[in-house]
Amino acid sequence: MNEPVVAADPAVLAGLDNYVNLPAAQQPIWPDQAAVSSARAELSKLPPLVFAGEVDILRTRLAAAAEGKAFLLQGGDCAETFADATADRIRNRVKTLLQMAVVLTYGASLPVIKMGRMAGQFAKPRSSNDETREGVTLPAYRGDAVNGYDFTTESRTANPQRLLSAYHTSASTLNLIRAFTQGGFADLRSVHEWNSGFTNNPANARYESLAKEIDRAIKFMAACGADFDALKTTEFYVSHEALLFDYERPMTRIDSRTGTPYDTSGHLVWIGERTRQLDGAHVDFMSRIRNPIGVKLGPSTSTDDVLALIDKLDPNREPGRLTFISRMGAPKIREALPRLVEAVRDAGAKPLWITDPMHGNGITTKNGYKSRRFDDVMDEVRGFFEVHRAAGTVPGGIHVELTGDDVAECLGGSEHIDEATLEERYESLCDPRLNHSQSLELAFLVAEALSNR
């Protein structure tokens, strides 16, 4: 029997579009408004990328993480590109996240929610609208959903047809992710075997004992008759920063079961540090959709800001609805985060707290590369756990920019990547990412912190 279709409430639709009356930060300047309208109209007719039922399941998973009964691993590219949406590169990112999740599951003795920063992360906020090179000024690169990276007038002109390319690339990426995670690629035994290649490297010998413990646990499960067929598949969710209204609004649909709006561009969408203004368009729009919502919080965030964001985005204090993603920087996290965590705790709210140890630790090397030091990333993660341990609250996850490829963009780690190595293997068009080996090293170190929490 077919479900009845619930007609869209005009008041709900009017609320969704209230954002047009508010200041909207970080929006591109489209030279052809008719082309934008055409692209939006086409997007609004295309099938959803994710479904309301999936989003609802994720909300329950995140609610468990906020209670300390699960742990969120969220990771992927700083900015996805159309050119890199190949089967091999998508597989490598998924593989890296699966490998990390096995280690974290063992270390935490908790289910790990796997979430890609994938299938939608095609737009980036920028500190300036323009970029100047050798006396030539052109629009800044705002991600493949807006314009191209090549420094030419044609490439840098915002093109709304790219919104449609972002949709189709996201659809093909999701298709592969679902195939990998539901078709046996995620088999627990295989994922653990992949990690053996990492620990067999003499540089990573310190992690071998933990890997052996996991190996013994898997052998014990097998001896007890564990149903490994049930462990060949896994849930995998996708997320991105909901930056572009000309993409997110057409992808927002009214659920036929309940008459409520879901942004079907991703399971979880987040608001960035540059767009979380309480009276701004992004916070208003996100307050009206049913998806789980993330908000990035930098070191300048006030306790009043955090409490007001809760009231606006999660007025009913719904478990799993709101995730705070702290991005303080290693030198500041132990000073800036406690007052926020304590204020939220004392107000009786229970959002999910996770750490983004990447964005607050950017540096520019002497040879001109944007980079991050692996030790700074880990120091911020440790600080995150220390703050929550002291406050009696739950450190619920990590949010990491990573790739499954053998790039060299972040300094340090067991590979001892230095500035000279950056010149050989630097590929990112925006921010530096942990490579495959550094991502696994991070997972082993976080697993140690989780086992001691």
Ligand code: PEP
The other form holds:
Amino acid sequence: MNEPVVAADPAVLAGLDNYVNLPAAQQPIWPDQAAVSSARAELSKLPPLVFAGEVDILRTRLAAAAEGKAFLLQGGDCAETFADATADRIRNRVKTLLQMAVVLTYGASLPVIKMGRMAGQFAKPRSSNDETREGVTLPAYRGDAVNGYDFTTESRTANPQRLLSAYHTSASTLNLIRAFTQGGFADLRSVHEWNSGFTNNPANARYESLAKEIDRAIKFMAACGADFDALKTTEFYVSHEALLFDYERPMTRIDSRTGTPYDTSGHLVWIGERTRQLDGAHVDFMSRIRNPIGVKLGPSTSTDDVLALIDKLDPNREPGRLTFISRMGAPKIREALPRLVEAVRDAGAKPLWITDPMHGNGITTKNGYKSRRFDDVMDEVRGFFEVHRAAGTVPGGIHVELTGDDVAECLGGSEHIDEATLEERYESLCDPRLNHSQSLELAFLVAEALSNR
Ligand code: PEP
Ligand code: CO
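The form predicted in complex with the ligand is what I need now, so please give it after the form predicted alone.
Below: every chain and molecule of the assembly, starting with the one above.
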């Protein structure tokens, strides 16, 4: 039987375009408007990347996390690039997230919601519109969906054809993620194999011994006749910062079951620290889509801002709808987060609170690299758990920039990455990411914090 098709209310459709009347921060300057219109028209005809039904399931999962019955693990590149959307690199990131999820699930006996900053993380907000090198000024790199990283006029000119490349690269990335997570690779009985191919280090060794314990437990259960269907595949969600209206608006479609709009570019989309203005275009647009929405909150966030964001984005206080991603910086979290958490708690709202221990901890090293100290990242995570424990609220997840590759971008960790090592293995075009072993180490710390939560 065909399901009934529910048409969109014309007022809902008009509302989706209301953002054009509002200030929109961080949009590229496209030199050719006709080319933008044709890219948008083409995007709007391409198939959705995710389905409304999956998005609805995710909302229920996030609602469980907000209650302390699950934990969100969200991670991936600061900026994905077209060149790095290769099978090997995507697999390494998925493996790293699966490994971290195992450490967390086993350590804390909690279901972990796995979510990539993947298959759409191609647009970046920048602190300046331009970049100057040796007297030459060109537009700043805004992510592969907008322009190229090479410092030439041609590459740095915003090109709307890149919006279509972002779509196609997201489609192939998501296809591989779905194959990995549904096709047997994510079977919990492969828990050892996810570690293969990574360099030897203390975090991997610790993972290996945990994998042995899990293996033993699974064999024991198998001998008892347990049925393992639930271990064979895993849910995996994708998310990105919804920055570019010329991408997100054409990807927003009306769900025929309900007549409501879903942004089909990703399961969860978030609003960045630089675009969360209460009367701005991003908050308005996101208030009108059904996806779970994240909002980054930096140290300057006021309690009024947070309460107004709840009223705009989640007026019905729907479980799983809203995730606050605090990114205060290690020295500030214990002072800046409590008042926000308490105000939200006292207003009776129950968003999911997660920590991004990366974006408040940026430093520039003496030899000129954008980096982060692993100890600061760990300290912000500890602070996040302390603040929630004191307020009686739920620390429900973690948002990290990571890669499965053996890069050296963040300082410290059990491999003791120092400034000189950055010169050898720094690959990020944007922010520094945790490498594979730093990611595992972080997962062990969070598992410990969670089991004492
Ligand atoms: C990011 O997540 O890469 C980012 C730019 O974060 P924020 O908006 O928190 O600065
Ligand atoms: Co970043």
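Computed from a predicted structure; not experimentally measured. Numbering follows the first chain given and starts at 1. The term rigid core refers to the most C-alpha atoms you can superpose between the two forms while keeping them within 1.5 Å.
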| item | value |
| --- | --- |
| Displaced residue check between these two forms: Tyr141, CA, 2 Å or over, core reference | no |
| Core-aligned CA displacement of Ile254 at least 2 Å between these two forms | no |
| Core-aligned CA displacement of Glu131 at least 2 Å between these two forms | no |
| Rigid core superposed, the C-alpha shift at Asp215 between these two forms in Å | 5.2 |
